[in-house]
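Below, in structure tokens: the form predicted on its own, a single chain.
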Amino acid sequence: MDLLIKGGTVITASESYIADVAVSDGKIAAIGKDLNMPAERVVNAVGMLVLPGALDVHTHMAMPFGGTVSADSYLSGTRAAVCGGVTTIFDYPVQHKGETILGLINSKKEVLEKEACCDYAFHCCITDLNEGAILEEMQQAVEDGITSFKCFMVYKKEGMMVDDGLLATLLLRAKELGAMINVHAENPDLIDLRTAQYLKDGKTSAWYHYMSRPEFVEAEADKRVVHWSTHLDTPVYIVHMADKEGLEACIKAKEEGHELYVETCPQYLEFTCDVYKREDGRNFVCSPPMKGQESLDALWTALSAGFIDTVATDHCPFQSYEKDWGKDDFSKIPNGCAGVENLYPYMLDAANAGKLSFEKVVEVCAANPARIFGCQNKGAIAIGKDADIVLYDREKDFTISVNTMHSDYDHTIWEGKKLHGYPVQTYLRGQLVYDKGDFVGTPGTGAYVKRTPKS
């Protein structure tokens, strides 16, 4: 065996029991009481939660936005995932007017191949059909293993944005093709019409971001959402589900049967729209904003109760420089926030403080993630899983900040949170690739993680 960890309480989505995990060749090989075989390296965790490595299925690595770049490179960024216990990513490059999906994709993966501290899988953003050329690679592209998609329901004057018929189109195609549209949702129209009158009456600072796209404008689209999928009889998945009407509507969809899973994240699980009333609001600014308290409260109602499927991050922050770009203006702000290195800390200290059963955040931050997304070798501790593993020790404090991040960016939203738990080692295909605050890997580690779509 090449790792044997000893002694640690294995935590799945189900269940929790004290074993030893055996690693051999990348996979995990054996789990049972008191293993009795020779390993090249034997880790006592005694003590130590085991826990698989989470997936966060909403990144956007070296994004181009808001007139600039997101700040973390596919290096930097994959290297924050896993010292934050995070073992795969699924990042969202953005296909425009011209670009076919697996030209995209593929220049992204020359990056990663050399980049990658973690694994790695895309939903490919669709903006144009190209003359309907995109319909036919659609089909090629969950051939290589692609098998999701995004669409935005915003951005329209970034291009980004698709119309109701677009959405429907590609919602019966994925669906034709075993894949799966994603998508944001918020009511353009409504943003630009706000935007325009807050701005012409002097209502410039970050809180008018929030006022430009409150509760209500994020819920019609939400709604629309659920409205065209479940009439369409084909799957969906919402992404950083923010507002409790939205969340309503998609409550009532699941409970009908219809086939439709909901994200939500960390920041809108912590955070209330006050924060934009702060002085350095603007660095808070992300699409949606986080909404008021009775959001907040629903979110993490329906977490437990098991109406939300997954917790990702939309990691996509900025410079504190490029922020400042609205401090006159919000509508200049880049919009996006740290994360991918917060996201299992977080929610495994709100497990800590009997918020979540740990058992629930493997469920939504492995688990849910690996099945829903077709990673068949993720997701969970078992024989024949990849070894991504994390030992997690409940008894150590740690307070969040930029120092001790492994980010690119140069302030976070989370600085200065007090968790209390936190993970020491991070293993990827049973490579040690964290230890106990470093980053101990190695650039190009991270692989393509080719999924299978639904039958």
Ligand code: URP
Contents of the next structure:
Amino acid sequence: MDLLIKGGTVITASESYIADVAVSDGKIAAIGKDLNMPAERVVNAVGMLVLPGALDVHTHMAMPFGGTVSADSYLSGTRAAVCGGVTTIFDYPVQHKGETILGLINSKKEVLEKEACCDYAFHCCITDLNEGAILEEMQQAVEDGITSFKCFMVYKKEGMMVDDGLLATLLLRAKELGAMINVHAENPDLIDLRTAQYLKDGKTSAWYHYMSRPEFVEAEADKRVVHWSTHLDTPVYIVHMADKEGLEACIKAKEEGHELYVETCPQYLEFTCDVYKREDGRNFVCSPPMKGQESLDALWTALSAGFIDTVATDHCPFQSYEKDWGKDDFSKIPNGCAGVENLYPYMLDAANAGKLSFEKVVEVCAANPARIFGCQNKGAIAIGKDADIVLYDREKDFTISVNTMHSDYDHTIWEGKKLHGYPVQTYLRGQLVYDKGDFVGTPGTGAYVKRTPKS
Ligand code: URP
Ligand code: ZN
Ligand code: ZN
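The form predicted together with the ligand is what I need now, so please give it after the form predicted on its own.
Below is the entire complex, every chain and molecule, led by the chain shown above.
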């Protein structure tokens, strides 16, 4: 064996038990009590939790956006990922009008082959059909393992928005191919109308970012997606759910048996829109914005009740000087916040505090993302799976600070957040890549995850 992890508590999505875990050739080879096999490296995990590496199925590394490029490169973003127990990211390359999606994905793969510190997959954002050619190309993309595509219902002036006709076309085409459409749901016209009015009235602070796109603006679009997908009988995955009314529409559709998946993010579980009243409110500007306490509470309730399928980060950091562009005009603040290194520690801290179970955290951060997005070898501590393993110390206290994160940005919305319990080691396919605070991996060792479409 290459690695033997002794005596830890293995957590799966459905149970936890004390066992040894043996790793050979990057795969989990055996799990059992008192495994007696020679191994190159033996790790004493008594008292530790042994978790599958998390899949952060929503990141934007090095993404041109908001007049700049998001602050984490693929190298720094994936380095930060493993230091927080994320062993696979799903990035969102955005197609520019006229561009082919395979060309886009291949250009990203070239960079990641050199830079990736964790494994990676892509959801490709489609903005333009190229006179129908993209519908053909989607088939090749699915064959190449890109089994999900994204539609933005917003970002009209950025040229990223899809209209209802294109959304419906893509929902239907994806279904034909056994693929999924992921949707960013907010109403662009309401946002534009309200933004223009606030700016005209001299209401320019970060608070008006929230006011220009409050609960009902997101809920309208959530309901529209639910309407389209249920009536067209197509699966759909709604990203970064942040509002109660939209969530309720999703829950209803789920209860009626429709194939609809809901993702939320730690920022919507932790912060309310009150952050936009702070002096540094612009640093919290992301879309959709954080909402009121009622929405935050509804997200936690839905999470515990099993109506939220995944928790991912929407990692899209910008530097302070870029956020400052919007000091006197909220519409100039690049949208997005950091989170890839904080996802698993944040959710596990909630489990440690008894807010939800460790099994639930494994379910929404590892098992469900792997299942929903067709990663056969990921998301579980089970024989035959990739040995993506996190050792977690339930007693380690940790205070999040930008100074100890492994990204390239200069501030974080998570600054000062106290966690009880923290990952101490991360293994990527059996290789130690994070050890007690330090990145110990090698850029370029992350591998592309070729996914399987639904049959
Ligand atoms: O504010 C955000 N979320 N920025 C990244 C792009 C997106 O909408 O997911
Ligand atoms: Zn989005
Ligand atoms: Zn996003």
